[in-house]
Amino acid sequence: MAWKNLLQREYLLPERVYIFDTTLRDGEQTPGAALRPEDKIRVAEALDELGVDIIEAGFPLVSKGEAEAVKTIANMGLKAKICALARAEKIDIDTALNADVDWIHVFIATSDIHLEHKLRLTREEALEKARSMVEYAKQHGVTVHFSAEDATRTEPSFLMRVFREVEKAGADSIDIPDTVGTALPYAMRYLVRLTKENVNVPVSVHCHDDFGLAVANSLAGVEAGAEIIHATINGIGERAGNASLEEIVSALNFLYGVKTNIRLENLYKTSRLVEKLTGITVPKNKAIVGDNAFSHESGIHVHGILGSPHTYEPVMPESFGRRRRIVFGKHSGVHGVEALLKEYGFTVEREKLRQILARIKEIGDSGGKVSEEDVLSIATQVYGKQTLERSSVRRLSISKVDGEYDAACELIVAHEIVAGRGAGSNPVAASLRAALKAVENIADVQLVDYKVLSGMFDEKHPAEAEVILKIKDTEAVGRGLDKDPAVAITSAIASAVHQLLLSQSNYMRVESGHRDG
């Protein structure tokens, strides 16, 4: 919020932006995604859980199952308004109202390029179909909100021509797409601002991500006027993606001061769950939910947040649903290292922790990767005893039978050996359900999260595994890290529970006699 003052020196905001989400539609348009009805309705009720305005749950023409799954939520009781794209085309429209949602987002392109190439209809063929079409849906009772594709390439007195006339159709709003992700920021202010000129209707913008603006612009438009915003759970779309509803949300909180209906603090699980069931894998250097947006590695910025997390954090990272996380390598410095000595109960001595620092910049000067596991395991070499009792995995055998694979796992956590098996598609699958069948023996564990990162199966590049484990109202993290994902994954779990079983017992076997104070 740094920035409101500024702000409005130059520009009326808007006090509320309504969100309008089109994961379920633009999103799953993104090259290998699929999501079958079932995963469409578990992300409605995610998104609706979110505080989301208006889902977008789908284009009810493209399949029986797309319909059906629109329908389904629709009809499902949730606050969001639900909303079904059409063309404009009849036959668009009512498969739409078929669908019971509450709003149609129709469309048509209105740009030369689209009207030629594409359409091959005249502007003023275009222009009577738009407002006809608004028209009719409006005649349906339902909300009508239109969209001129490809917006930001269109003639802008064409453009506004068309706009004027579908809002005398009756459309309830009116959307500027950016469709290929050409607009600058300027560029959509100027047309925000236009738009806001020639009708009366919210103004929206829907920005595409081709030369990295789809955010940019988006905030651009609010900054023009606009009251809704067309995004994506984790940016995702056709071709280089949708403006990301994480960080414009985000953005507009705290460098803005505008208010959204999201809850911020569920921004990380949902965003977790359309990676999941998306299979769009979140890069670790995304903003706000990805892996390293709140990792700190660098001595000097370790450091600092160990001394204030304001130093380096521009938002506390459980805003968002999120955990601090410090990692290590050839950039660590001796605070990190002595933060996580003292949590594991190591009385903290300087020339041991120098030993340990210089070993941890050996392996990352050399590629490799550092867990925290790793670094516990070099400290107790340094300390020459068992100071701590660790985690661990014993055994981990994986056979295929009939194309399912079968898991059996050996671990030894919080000194005792537990077993179990487990079976699932793929190996990870079955080791981790082997694994959390293991820990059953010790401990009711629930699954809250669990992530595997494929390195590139050599000791430099290890496998990556988080899992998140809670008993009761206590969660942990546990991380391994392997060549085979399949042991990650296995000593992630063995990680967490033996975390979680230390905090509820705060027991430490500490045998060099030394505790710290």
Given for the second form:
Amino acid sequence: MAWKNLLQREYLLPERVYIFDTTLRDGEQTPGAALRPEDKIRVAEALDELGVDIIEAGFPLVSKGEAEAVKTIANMGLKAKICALARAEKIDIDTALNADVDWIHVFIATSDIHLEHKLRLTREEALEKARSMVEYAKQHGVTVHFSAEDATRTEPSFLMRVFREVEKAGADSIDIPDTVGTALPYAMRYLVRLTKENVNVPVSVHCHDDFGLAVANSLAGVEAGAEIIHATINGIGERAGNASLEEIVSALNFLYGVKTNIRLENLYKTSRLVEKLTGITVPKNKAIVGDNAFSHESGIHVHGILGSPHTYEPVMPESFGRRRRIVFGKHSGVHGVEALLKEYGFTVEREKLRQILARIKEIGDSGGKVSEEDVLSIATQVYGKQTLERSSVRRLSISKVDGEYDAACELIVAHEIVAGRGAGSNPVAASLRAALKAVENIADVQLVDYKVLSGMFDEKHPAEAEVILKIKDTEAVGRGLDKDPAVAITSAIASAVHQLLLSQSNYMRVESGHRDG
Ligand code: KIV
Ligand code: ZN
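Switch from the form predicted on its own, shown above, to the form predicted in complex with ligand KIV and output its structure.
The next block holds the full complex; its first chain is the one shown before.
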């Protein structure tokens, strides 16, 4: 715990912080990210399994579907408290009450800029609305969480008046939103401290990432004594997003020594689910959940990692349900290649290793990507072994029948031609099923995960597909690149199976030749 002792001296850190997850409300307000009610339910289940304390399931007033989804989530018997957002308006609070939630998050803007240009209310009118609506919600027996929207741009003495009044009206906790992300860690510490001097209920912070400071500001809130943090999975949310849940809880756990109820090992799979259902791609270099967060290419780093992963990893990837990845390219060094060759049973010979590395660098220099499968193909050539033909997609045809896609593929994997068909709601899903069906003929593989990053549908910017397959306990990551995402996913499957076959000496091999799935 790198800084724990120092921090404990400077700040009164809490033992535990409560996570108020707003992926299904503020996260869903990300432009273009509408979830179907059934998707919201899947995400709510995953959040509950992850261990968040409060799930803000939505803003019931926005639509009938939203109200129904919030109500369904509230009645699913989850461990987390279920919360609904409501403006400081009777109609919002009544709609939230109808959704059977445990908590209502009542909010009203308090900054002059919002009062003048949006609400057209005086400060006194806003104060009265906040007070009376908290009281109204409270009379109905729910837990009331109050937010002063745009708190960080509100004149502090007025903000404190509002907080004192809503506490008197019955608010159970008080939130400080940094609505447009303009706070600094210093300012957040100041505001939380001031709030705690004015009220006795738990204080929370809700930070946006317009200046890339949402996580830093949230942690500053904890340093000053905030007990609740608002966050979203993958940091999705309005504009530049909200504070990222995975980054906050990881920093609290590993750097501050402050506990949350979050099962860290579930973070990655929850992130992937939210990415898939919202369609908002996680950047490769995103902390904790990004593709590159535990990937290493450069020779120096790979050498260090092979000596001890602690050299270049602050925390082991398994802590978050992830795996380390050594990638190959022009920065590769001998150690990474050597480790891969050993893993696949090659006897390492210096000269051959040099030749393989030279070929990898040549491909890397020309801008190409080098997968594990490529390295193994190069190795089999250099070693003069029976060359294992690179896996490939021989044929893929897709048709659309009655709104469903039907894919038929032929793959060449480990010298075999295998064929399969599959259906799905889009070409990628149909091709994925077809390819899995095809490879069923040569190996008993299970799909662990997959993702497709779509490019610009040209040669220079192809779609990138990644598939993780496993046979028993051995996993392999296959990658496919093609301007057509359906071909990319199909070749990623072929590549993963190819690697699995190489690593398994006694896989279930059915006769060679052409087979239909
Ligand atoms: O950013 C914000 O101010 C909000 C409020 C509704 C809390 O999301
Ligand atoms: Zn917000």
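Take the two forms, superpose them, and find the largest set of C-alpha atoms that agree within 1.5 Å; that set is the rigid core. Positions refer to the first chain, counted from 1. What you are looking at is a predicted structure, and each value in this text was computed from that prediction instead of being measured.
Once you line up the core between the two forms, the Cα of residue 64 stays within less than 2 Å of where it was.
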